[in-house]
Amino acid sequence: MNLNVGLNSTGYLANAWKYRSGDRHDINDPAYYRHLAEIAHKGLFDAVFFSDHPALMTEPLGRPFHTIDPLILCTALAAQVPDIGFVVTVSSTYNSPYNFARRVQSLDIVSGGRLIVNIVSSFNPNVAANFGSAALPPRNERYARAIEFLDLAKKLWSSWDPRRESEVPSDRFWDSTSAAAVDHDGAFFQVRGPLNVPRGPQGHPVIAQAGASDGGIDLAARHGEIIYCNILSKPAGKAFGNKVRERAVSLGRDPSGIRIVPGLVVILGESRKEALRKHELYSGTGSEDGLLERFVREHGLDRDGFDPDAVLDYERFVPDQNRQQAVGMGLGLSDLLQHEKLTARQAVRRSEGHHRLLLGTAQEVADEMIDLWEDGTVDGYTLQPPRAPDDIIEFVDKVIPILQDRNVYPRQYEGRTIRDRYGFSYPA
């Protein structure tokens, strides 16, 4: 079972910061992130995951969720914490392919092959406003750009390969024939190349992708190796995995190079009852009635006619494919309800922060994690702890040993690179 862990800010849930150890200045302190990475290393996580959003969200009741540039932060962490990998989120909408290819290939070399790049198509106009006066491009254009962005990056990553050098005469330092121009002339980018950074230890960094909209599925099928997504049940997970892999086959790609590693929110208790109360506390709703009230508000339901114990119609919760916000995360609930008959009272305990929610004892959580993994519905998980560092420490101390005793999780780091650890082939 592959496991990554999210390390953004004070933890994944916006209201849980009130119940964590540490202070509010942690989120801008590199030493704090080193501490989190060291905890993750103790738990033998494959990688630490940093999402990113290059705009400061200024809601007075919120908290900054993205501050230090993850590529810069992970460069420092890679020098201080061994073995563990780094998932760095980069926008294809607001980066140039050459600069992107150069920076991430450099970090993959510096880290010894421990980099995963999570490519996202920015959807927030606040981000667009930080990169000029042009409006945010429409969704279909953003995904078309992302596909060309990665097509071009792959050309650049392999454009200088010292292994292609013939025997170099003693009076020459190198053989320039080991590098070749890419001469890319596409709809969005014109780049000559070659890259001035040589091929890295993984060939190129592992590519992660998050998105379940039509454009996101296409991008994942073409380029994604680790797919970060929202899977709330086994039937929904199987349907999603089949959709991505079938699309990959239609594009001429071997689907064995794809790993499904969805987000997972875990809240542990000495009993399920204790975990339920923690959920109400960390979510900021205060009670089950509060969870139901939030459900009504978030989904625009009629308060007067709302029955929390009536079976929900999945069609009511299918997100608009053309909405501004990310479509993929919104699909989780409708996919769940399409496969299971649930009431609102049940549904509010199945998802938190758009990800699958597991509530209970460490043994119960481990059992549910293994259930989706052992039949291949998922290849692993990206743990999103409600509180950092508290819930990472608790997971490492209580759940990891159970997974190890069940022989589904390693007892030491194996493999030189992330490609080795995930069982990926190396790019030709």
Contents of the next structure:
Number of protein chains: 2
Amino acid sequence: MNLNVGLNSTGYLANAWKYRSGDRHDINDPAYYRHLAEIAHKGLFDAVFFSDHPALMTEPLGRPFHTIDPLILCTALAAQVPDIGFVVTVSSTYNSPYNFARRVQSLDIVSGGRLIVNIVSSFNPNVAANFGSAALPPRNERYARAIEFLDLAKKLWSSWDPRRESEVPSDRFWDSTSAAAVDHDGAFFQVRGPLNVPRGPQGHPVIAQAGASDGGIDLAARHGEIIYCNILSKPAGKAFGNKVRERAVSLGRDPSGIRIVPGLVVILGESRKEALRKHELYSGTGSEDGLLERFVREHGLDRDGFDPDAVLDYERFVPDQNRQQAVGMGLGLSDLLQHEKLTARQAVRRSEGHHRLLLGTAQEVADEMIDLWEDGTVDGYTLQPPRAPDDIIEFVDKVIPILQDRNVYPRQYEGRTIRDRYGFSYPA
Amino acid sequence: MNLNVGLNSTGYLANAWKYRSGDRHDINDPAYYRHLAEIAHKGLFDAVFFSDHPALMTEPLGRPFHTIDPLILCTALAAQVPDIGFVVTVSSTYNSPYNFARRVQSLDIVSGGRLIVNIVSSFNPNVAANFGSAALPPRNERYARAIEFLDLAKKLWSSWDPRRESEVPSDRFWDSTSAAAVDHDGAFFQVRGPLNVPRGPQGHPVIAQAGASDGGIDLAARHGEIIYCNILSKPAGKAFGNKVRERAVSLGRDPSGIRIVPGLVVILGESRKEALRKHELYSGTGSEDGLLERFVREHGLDRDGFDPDAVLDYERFVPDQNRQQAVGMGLGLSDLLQHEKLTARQAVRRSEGHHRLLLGTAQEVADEMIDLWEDGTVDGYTLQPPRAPDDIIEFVDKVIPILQDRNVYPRQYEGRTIRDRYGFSYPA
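Complement to the form predicted on its own: the form predicted together with another copy of the chain:
Time for the whole complex; same chain goes first.
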């Protein structure tokens, strides 16, 4: 079972910071993230994950979720913490492909092959406003750009390969024919190359991807190796995985190089009841009624006729593919409701922050994690701890040993690179 | 005396690699640069310097000079080597100001205030070809863009300052009024902000700058704190320093925040004669006649009438301000010849790789370094070792102790940040 863990800010849930240990200035302190990465390393996580927006959300009642640039932060962490990998989020809409290809290949080299790049197309107009006067491009254009961005990056990543060197005469420093221009001339980019960073220890960084809109699935099918997504139930997960793999096959790609590693929010208790109570607190709703009220509000339901114990109609919850906000994040719930008959009272306990929510004892949580993994619905999880460091420590202390005892999780780091550890092939 | 040292590739001089220790694959090995940085740390250098072009020069007879991205490499080195600073070169023409401001502020935070950013406008058409189909903008436009780039970056660097926070009520995570949009709307850039990285340990990174063309001097006068340049003699150095400071004053800036830290190539010998011989070898010319032949060729002189012992006319050597190539690099020689009467035979021993060349024993070199420093012509030097690691080791072992004995150089690291160590004020 592959496990990654998200390390942004004070943890994944916006309101859980009131219940965490630590100082609020942690979020801008590199030593804090080093501490979190060391805890994750103790838990033998494959990688730590930093989501990112290049913009500061300034809601007075919120908290900054994306601060120190993840490319820089993870480079420092790679020099400080061994073995563990790094999922670094980069926008394909707001970076140039040459700088992107060079910097991430540099980090893959510096880290000894421990980089996963999470490509996002950026859906937030606040991000667009930091990169010029032009409006955010429409979703289709952003995904078309993302695909060409990675097509081109792959050309650049292999454009200088010292393995192509012939024997170099003693009066020459190198065989310059080991590098060749890429001469890319596409719809979005014109880049000559070659890259001035050679092929790295992984050939190129592993590519992660998170969108589940139609454009997102296309990108996943074409370039995604690690697919981060919202999977709230087994049937929904099977349907999602099949959709991505079928799209890959239709594009002529071998789907065996795809890993489904959805987000997962775990809240542990000595009993399920304690975990339910923590959920009410960490979510900021305070009670089950509060959870239901939030559900009504967030989905624009009619408050008067609302029956929390009536089965929900999934069609009511399908997100508009044309909405501004990320589509994929909204699909988890409608997929869940399509495959399971659930009331609102049940549904509010099945996800938090759009991700699958597991509430209970460490044993119960481990059982549920193994359930979707052992039949191949998922290849692993991206843990999104409500509170950092508290919920990472708790997970490492209580759940990891159970997974090890069940022989689904390693007892030490294996393999040299992320490709080794995830069983990915190396690019030719 | 402030000292930085350049660490690119196998050393500064293209042909000296034949005489160095180490393997040619060093140039893509992060462990090699760590080793160099540790030697520099032993020598108490203020900073290590990486020049950069985002392009691979594929001359069969040359060697790659810019490989691993310096922003990434220096982030890793900052996590591995204490105290020492990092001069990271970034193109203002081929980066977006928001990403630039965020990434370098992130590195300043991660390194605890040890970042110097060297802003270059990029003069090479090979670089332009990696960033689209547009030609390289004309020099004036590039420098105008560089100035606005830094104007804007400075706004972003101070746009989120936790020191502006009022007391935060216990039910809130932060005082969001500590961050404010910058709403920059200029000739080149429109950026809303605020930056999602707070003010760093230095307020913002120290700004280095290298151009000595008219546009370069304007940029230096407006934004430059550390001025990297070619100064081949005392009178030329005084004239250059005065020019930059006078331009700063004319722009209303206090010139006391400017440090002149020219490049310096040192070749040591047990005797001056040995150093002269090493110069002939490291330059790839093989002999004094070879040095003179190269001089004739590089400056397009008439071979037939050439007298190596005739005094040179400086006007013949003034670079065209409109030439494609960097203008500043060519100014050193004409400035030298304007202030000193020199023959070609003398001139070829005064510079190498466009920088001032010091040839002789450690004692002779230290004397010449102190000569320009003690009367304020320069504030220090950026050592460009012909061979890395060999010439860095030799300098640290032989010249640094003399500088220390002469009480012009520290015996331990002092100050927390580069601003402390260079005596710069902190931005308000």
